[in-house]
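What follows is one chain in structure tokens, specifically the form predicted alone.
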Amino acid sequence: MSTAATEPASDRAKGDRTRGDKGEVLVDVQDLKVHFPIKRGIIFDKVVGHVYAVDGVDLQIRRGETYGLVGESGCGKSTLGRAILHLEESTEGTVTFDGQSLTDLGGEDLRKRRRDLQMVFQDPMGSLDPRQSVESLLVEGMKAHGIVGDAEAAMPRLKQLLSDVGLPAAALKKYPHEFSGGQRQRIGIARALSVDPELIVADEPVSALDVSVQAQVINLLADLQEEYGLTYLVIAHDLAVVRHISDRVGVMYLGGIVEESDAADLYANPLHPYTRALLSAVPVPDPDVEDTREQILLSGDLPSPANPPSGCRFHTRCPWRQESRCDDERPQLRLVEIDGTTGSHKVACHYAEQIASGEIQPHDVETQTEDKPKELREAEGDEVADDIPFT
């Protein structure tokens, strides 16, 4: 690369800005609840519900690391990571970004803290204008928060950037239709570079791609972590992209993070019985292996979010559910110390030492039926009989 791609992010883009000191909390994520209201009728509009996406998290990620977030379809994964940038309306807590509060901030105070806060979607064809050519899809963002004035003037940064992601310069003329999916990425990627970030939220970058470019799109986020000290939210479903690039991994789970610990320690001494399903899920290329190594089935669907089970959210379908606590209080994060792991592994699970020891063993489950209210069965169009009992 060039000198100039090998300066300190701050002294090409950011001006007289400074970054803090590598490892301090760069991201504070205190009982955040993102709440979407199920409404209901013809004239005027009656809440009859509500669908608990994100429902009590603390999370805090720190200055130049990977942050991977883990979870099947469903759990809430994307909307934390929205809202966390401020994308959506929070219902209760605070995100606090560098000690300053986001959630208090409004107008134009949000839209300049914004250059410190961005964004690589999971499509990369839907989150790019087709009308507009990358040199315009790159300049838009820099022209906003007065980085340059014009293009011509942009064009060194652009270049350079371009460069960085991995596609020649000529590609600036071009529209986002004349690319691959897996250059429309890099494009995407090369955007939410070009107002010199702090943080990056990277929800799916590679889902959406060829299993042969996903681990280039990886290594280029990697690469482009080091260069322009770059911390990252990355949500996946992937359990082997979280594994690749992660430096610490939280597990979600309806609307809640069930387990967090460093990458290696997590994949290797999983301890929440969610986590345990997930990982004896992943395929083991090793046949040997695969036919004795632990496999746990989940019986059942994954609860509405709309209407949550009591207590623990997995109770209904946890192997290791116990009579007592498990259905009527719900686990908080917090650290465990059991042999074998290191000491920031948290998990909430009442009985993790327990089940870690073999003092509990797994037992089948019970198919548990929900029972939601009949207003909430009406709005999601569920045949509801009359309260006229059948004579």
Ligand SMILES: Nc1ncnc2c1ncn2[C@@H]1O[C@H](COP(=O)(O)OP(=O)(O)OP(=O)(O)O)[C@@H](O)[C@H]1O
Given for the second form:
Amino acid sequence: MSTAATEPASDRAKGDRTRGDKGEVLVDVQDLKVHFPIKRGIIFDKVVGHVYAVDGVDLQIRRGETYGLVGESGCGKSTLGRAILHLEESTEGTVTFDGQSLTDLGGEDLRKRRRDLQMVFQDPMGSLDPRQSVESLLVEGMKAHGIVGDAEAAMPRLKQLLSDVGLPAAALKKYPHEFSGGQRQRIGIARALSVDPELIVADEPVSALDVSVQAQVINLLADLQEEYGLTYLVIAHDLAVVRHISDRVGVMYLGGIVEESDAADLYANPLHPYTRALLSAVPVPDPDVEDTREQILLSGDLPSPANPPSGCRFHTRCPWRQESRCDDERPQLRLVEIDGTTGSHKVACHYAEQIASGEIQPHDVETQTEDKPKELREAEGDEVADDIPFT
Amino acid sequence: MLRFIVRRLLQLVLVIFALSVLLFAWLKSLPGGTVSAMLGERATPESREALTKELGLDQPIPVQYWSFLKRAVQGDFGVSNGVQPGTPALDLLLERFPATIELSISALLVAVLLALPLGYLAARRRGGILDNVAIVGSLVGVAVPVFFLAFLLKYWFAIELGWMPVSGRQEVGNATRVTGFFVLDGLLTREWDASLDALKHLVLPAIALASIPFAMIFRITRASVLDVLDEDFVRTARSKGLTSRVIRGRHIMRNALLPVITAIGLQTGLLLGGAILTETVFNFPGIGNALSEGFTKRDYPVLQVIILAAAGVYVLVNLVVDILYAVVDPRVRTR
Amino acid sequence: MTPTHRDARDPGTKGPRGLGSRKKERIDELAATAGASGPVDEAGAIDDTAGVSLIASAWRRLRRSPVFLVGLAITIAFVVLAIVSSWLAPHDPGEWLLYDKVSPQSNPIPGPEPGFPLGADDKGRDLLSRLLVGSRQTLIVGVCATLFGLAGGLVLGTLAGAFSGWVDSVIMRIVDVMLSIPSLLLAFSISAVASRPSQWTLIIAIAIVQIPIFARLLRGSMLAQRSKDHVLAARALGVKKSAIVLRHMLPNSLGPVIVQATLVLATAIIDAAALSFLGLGNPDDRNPEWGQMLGRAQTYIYDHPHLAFYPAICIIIVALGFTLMGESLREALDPKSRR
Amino acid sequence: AESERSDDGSGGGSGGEGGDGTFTFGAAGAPEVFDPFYASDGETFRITRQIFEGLVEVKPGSAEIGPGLATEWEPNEDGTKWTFTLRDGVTFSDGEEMNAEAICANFERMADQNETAQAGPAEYWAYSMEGFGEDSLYRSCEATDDMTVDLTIARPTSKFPALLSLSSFAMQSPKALEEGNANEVTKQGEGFSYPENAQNPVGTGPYTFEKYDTANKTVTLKRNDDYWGEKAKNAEIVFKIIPDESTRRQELEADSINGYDLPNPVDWKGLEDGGNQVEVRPAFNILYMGLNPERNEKLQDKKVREAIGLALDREGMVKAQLPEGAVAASQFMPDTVQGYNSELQPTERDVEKAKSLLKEAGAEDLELTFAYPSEVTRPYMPNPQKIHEALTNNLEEVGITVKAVTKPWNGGYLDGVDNGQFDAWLLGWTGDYDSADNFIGTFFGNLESNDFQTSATDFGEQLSQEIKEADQTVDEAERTAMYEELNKKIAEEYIPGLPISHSPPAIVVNEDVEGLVASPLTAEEFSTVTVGGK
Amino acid sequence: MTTTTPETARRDPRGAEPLLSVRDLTVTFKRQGEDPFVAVDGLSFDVRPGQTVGLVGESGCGKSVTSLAIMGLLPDRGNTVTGSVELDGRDLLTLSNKQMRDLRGSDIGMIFQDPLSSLNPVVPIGRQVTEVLERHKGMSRKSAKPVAREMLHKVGIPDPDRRLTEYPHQLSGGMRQRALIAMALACEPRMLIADEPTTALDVTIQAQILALLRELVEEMDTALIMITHDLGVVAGLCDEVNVLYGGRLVERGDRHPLFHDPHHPYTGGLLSSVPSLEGDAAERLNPVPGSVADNLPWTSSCAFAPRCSNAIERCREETPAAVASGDRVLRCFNPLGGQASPAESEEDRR
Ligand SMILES: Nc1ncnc2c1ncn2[C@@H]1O[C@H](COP(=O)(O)OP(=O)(O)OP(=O)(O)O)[C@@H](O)[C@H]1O
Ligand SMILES: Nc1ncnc2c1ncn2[C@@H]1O[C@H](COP(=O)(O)OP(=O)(O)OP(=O)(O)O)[C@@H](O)[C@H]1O
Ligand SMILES: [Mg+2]
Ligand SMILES: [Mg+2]
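Form predicted alone done, so how does the form predicted together with the ligand look?
Let us now look at the entire complex, which starts with that chain.
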């Protein structure tokens, strides 16, 4: 693992920053868990259950690479992203950034460290304070980290930033609501860049955008990575986008990573049944492909993360589910050696090899309509009822 | 839901308890008070002292509170010494509260019956004449001090036209009292005259009291209907070719009423406050009237019991409203 | 929060809705106005003019609303009157000029006469002057009560909204207790405490009632802001917590509070009248105030209703002005009502 | 001879001489208790007065006393024992006979109060009879025969027997007293809880108690068809409790009540213009400005007190603030009271003299904390604030700096006056009965504690002594002369406070009402009243 | 079945008479203090029974407005609709409100984008389905219930009996969308309009819904208008594709020719903006520059010209007209590949 210490801020100007080799692990996530407590109580709240939003994730992101994270809505992608940035308190596990454990960091140290880890959000409007002009939005971070003293001194840098993200300098004096969606997203990216970070976590950066604008932003992200030597964690649910942008891809299902590999490898040889289903479900703008494609239709929906299925989380929807193991033993993410895959292909399935070789055939899945445990339901009811404004 | 209710009830008890402490401490810190009020000009320092001692008012306030609390849990809130001397404060409350409830409900009925249809129509014809007139009208309703409105109403309808009585709850008569709700009593005992008479006495105060709730409910209805009109499910309903009656009732109003229900709960606070003025002006023997009288006469037992009861009722009504809300809105119901 | 219907309740979901319509508006605007051609870079053209803040754009919308303009006109007229009334008033409002003519039975309220177009009040003071100068005290009562209430509410609400946990719990429980007393009752009680009633006890009584309302309102929107992405973004950026609260959460939460404030101005004036009516107003009436004038006039309301009518009409007009303004502000700031 | 009352009398079909009308009266407040002995306020007495009678009664339309249940009375030589001859053939409305035994039962009941009642409810006794047991003025009651009663008192006093006309000391049915456990007053919380008797008044008066509808705030009385004297003209009296003054007026204008008490002076004209009858009663009260030489030492100088008196424009204030019939006061009692000194004139305003007196006293920079009450109107003080302002203006004109203070009547004002918290204050007194002692005795009689803090002055002791002497003088003429002298001294020599004015209270009835006799003591009897000629 | 292969040989509906034919549909919105805004501008297309016609384009190009105009669901005031929308030869735009109400739900059904907000939150699912049947089939609530149950079953909602009494929030996103479809299909309309029916759903659920739609169209011979901005969805589902830009049709064609050989630069731009699952991932995307926000009105030029890489002088001076050649319609002066004949301008046509 890397041992690079934090360099002093002064010699981190663009261009001559010292980066480690590509390939060195920048972010190391070990067994990360984020469980949101579900509280209920008559006078004092007590915890009656947990939403297992992230439930034991191991993940390494190497310097300079783009790690793509896909998965269905609610599977915990955003939570994972935020937990890595220590924006969400993790329940268990460690996040090591550039050799330093973020988990132990707190207060002012953490705040200073944030300079290296930035985030780009899905909703470009919601993530920009509507009352601040672009200029103050961008200057804020720099001031917080002492990169510039005042707005005056920041000017050249601001202009540079804006031109980097493809916006004219005239944008500085404007407010977020005066921009189009794509432009706002560029502002969001410029803000992340303003403090000269090493890692950018982009949480669905293009989902809210029109296709053409989406493509512009994807290109922009790629350009910036090249220019600044950034490391990305890109979260998305659009597999095509993820494939396009990522070096490596992790597939998440219900709080855990079920498969991880190089992008090309993963798309060419999906091993986990869920990945297969996911891939087969993506519509492709090519009628020929669409007409001939085999689709694996999953039945049912993602189970509630507050009451995840035992064993393999996917077993309730898995067409390859086997009587043994799947129901009660949770598969570990493991390296698999299967012909055609690269050596770094990891998958969390007991029967990955058998499925790949066709030894196990898919079958019908009994749709289970699942119910949450009673306590949880009540807790939810309470909470909703509490939300009714009392005056 | 049951847990929710229990929880809120416990909160209610806490609120009432905290309030009773504050109230007690505050009343005790007031200058003058019971002794002055009882003895009047005739008071001499000796008589004052004797009475103070007799009533235990010379003891430290925490001691006094403790004895108050001990008695209160047994349902003894002391005896009125100004508003209706000699009557236990609780009895006074129980006797006066029905009047206020009767008045508040009438006012609320007036407000709701006017506000809902108007609110709906105004929203449907947003920007139309009706909309603008109703909006400005409702704002005027808020801007006119209640007691002034009451005076105008009395002047025109009671004195000039003579249609309604000036004040009071019922002309003197031998109406039988059953529940304390005079209109209801008349119906129960088949004393139609008494019932009608009580109703007539309610009209003007109810209108005066309704002015603010009407305005609020009207505006909330209007806003909420506007919101709902914009909702996708209304479009869905129309895309199903449903008749306008069904769309209006099942799809628009049922949803638009949700915020209105909450608003109505909050109105009870305004109603109770407004009742102080309205009841005073109309000499309507409810708790509002008793309150303002209780203040000038420094009738602390009555003040205490009424304020606590008003707060309790307010919290309770809102609890009921929340429950009602849950009944109407399945999203809030426990699954 | 439950995953299933977060959307149904999350205040944040109002955002995207407003966003969508705003986006469309923007689209419309550009579609209609864009005429400039030339090379287009990927991000599209951005004109060179200075930016228009949210407030400025709200003002643009408001400028066209007749309701708002009427409200604003009334308000401005009122404030101007309050400032210049001392010079406008023909007489000193406190001087018992026609006292000689007052006799409680035959002539309790001297009628109009030359130099006294509206006549005098029960102490022979010029009614017109009192009405004019009364605007000042009325404004002071309204503004001070609102400001005090606002200040108290801001402090409590900010504390509760910024620090969750026990600070929040404690504050909100206090607020709940205060809220569970009907407001007029509370004001009534507070002004009855005052050992020495004055204008300030009146103001404080009205203000205290407003505190929990402001606090709750502010806390609500602060909480909504706390879960907003832009706050998260500021945290991610490493902005200090105090700066996040003061620069990002608070300003964005103020909208509903400000709207409420304009409405409170109206209610404060009316409440002041109500308290005066109940005999809890400012006993010193050398400096006239409309609510007090109205409250005092009830003694004469039967035979000399004009004494009540003038201040009542003034109060109604001014309260209406504030309410009209507040309501249209509320509509303008509510993204839902934009279309 | 009479049997129990039957119910048919109430219907009014064939009732006695009277008509079957209803007289509806707007009362300003709820009655305290219907046992007048425990009551202390006018609203209660107005009701009980129709039900009960005392040994002696006030003559209608005046403050003088006349026969009541006793037809004659005679003191012994030293004025400590009074023999009353009772009226024949009087029964209580429950059928009990009114005789000497019944009278003594009443007095013994009144004298025998438990501690709780002594401290509070039996206030009138405690104050008029000067306490209970040993301290009390009352000694004993003896029924010498069936119709003769001897009352023994501790010392001679001018108050006797006038004080027996007080409504509190009216005679109640001994049976009702006993059955209703009349004396069992208990303390409950911060109030008093009254026995059943207090809800069931039984007296000998022209009316009987019918019901008190607390939920509707009305008290109904029925004509007592077995009344010994002239039967009441109205079959029924209804008291509607309407605390708000202007509402009472509106009710009257809307004809839903026939009359109400204490109309605001500013309404008098309007009421009369509307065809109502405003009966102005002779003033039996005094408004004064109290001075506190203890708190403000400058006030110990008589010159200063005199100067303040000279500064006041009583006439002007009376004209602008008080109703017609009000007069400036020259002494601490109205002219109807025996002992009033008709030679005295109200002090004329003299600014120059006031200023020079102040200068002489070295008090040019006099500062006065001058208080007035809020939340109250009194017959002698219809608008405290306005009166205060008028007087303040006067004082300021002679260079006195006035610090105006106001407190709610029950919220600290009365306390403040009692505890000597103000340099000067406004207060007054409505007489209970015709006795000079009821005025000046109340004000200055008790040296140790009185509002005027006369103990801090050089004349205080003497004044109190002189009052006592006058009070104990048995001979009426001699006593009257002493009081006249005393009034002069108070006004010219002592100047413990400044009498301001006497203000006549009024009562208003609408045009249909006839036969109302206004009483200076506001003690009207409604049995003579007819409504619409019925 | 979990694994499906779409039938390669789809029935070709093109011979049939059009069920719905939209001609010159123009929708103009009045705006306070501004020029009126033309949201849909002279749009024409046909839909035949059993045919799926796609409307694609970026946000704001007028897709939803078109569908609402067909349904007669545009706001009561503030807009004018011209042209004609004929269903079976009856012009829907001239029908009275009452006639339209009879038609909606029975002859034309519609599915909306956001399944949660499109369902009434306080009315049980079952009731929302039965009310259509009551309204159009004259059934009683009771007799409608089994039909509704059947409907829910048909759209693949498991345990339909229980779901009948449940409320929308108790269903998952996919199930809500199915319920919405069940409602639209309850009276077996001949015409179905789906406005972005899968945008709010996850890909796996989207696949389920699309499969369902496909099945229904084939089974019931329904005509389907599919509105979406997802070119992938169009490629898999539609027979004919209409590409909209700024309220106008810019290109129409059957899906194979259109996707393989887009003529209009906008269509081409859209296709090249989409990252693909195949091919070289490292390749840069070729997006259409700018955003829709920059479009020009169509009055004096091609609205796409400012963003068009192929734009020539003429594009900025004249408005191109839509020219049909065979099954293709194109509105462009300088199409991609250059082989097609340049379009005439609108002036020329007049
Ligand atoms: N603060 C929170 N408290 C409780 N539960 C939470 C919280 N934040 C997220 N969750 C729950 O955790 C789970 C994972 O949420 P997360 O936002 O990480 O999902 P996601 O994969 O990003 O989904 P999407 O694609 O919709 O953004 C969800 O079930 C969500 O409801
Ligand atoms: N009621 C309306 N009043 C005014 N303009 C409207 C109205 N409805 C839609 N528009 C405008 O018409 C244009 C087309 O809108 P439409 O909703 O059809 O777009 P869309 O293609 O469905 O976009 P999306 O993909 O975002 O749903 C937009 O510019 C929109 O602003
Ligand atoms: Mg997410
Ligand atoms: Mg749309």
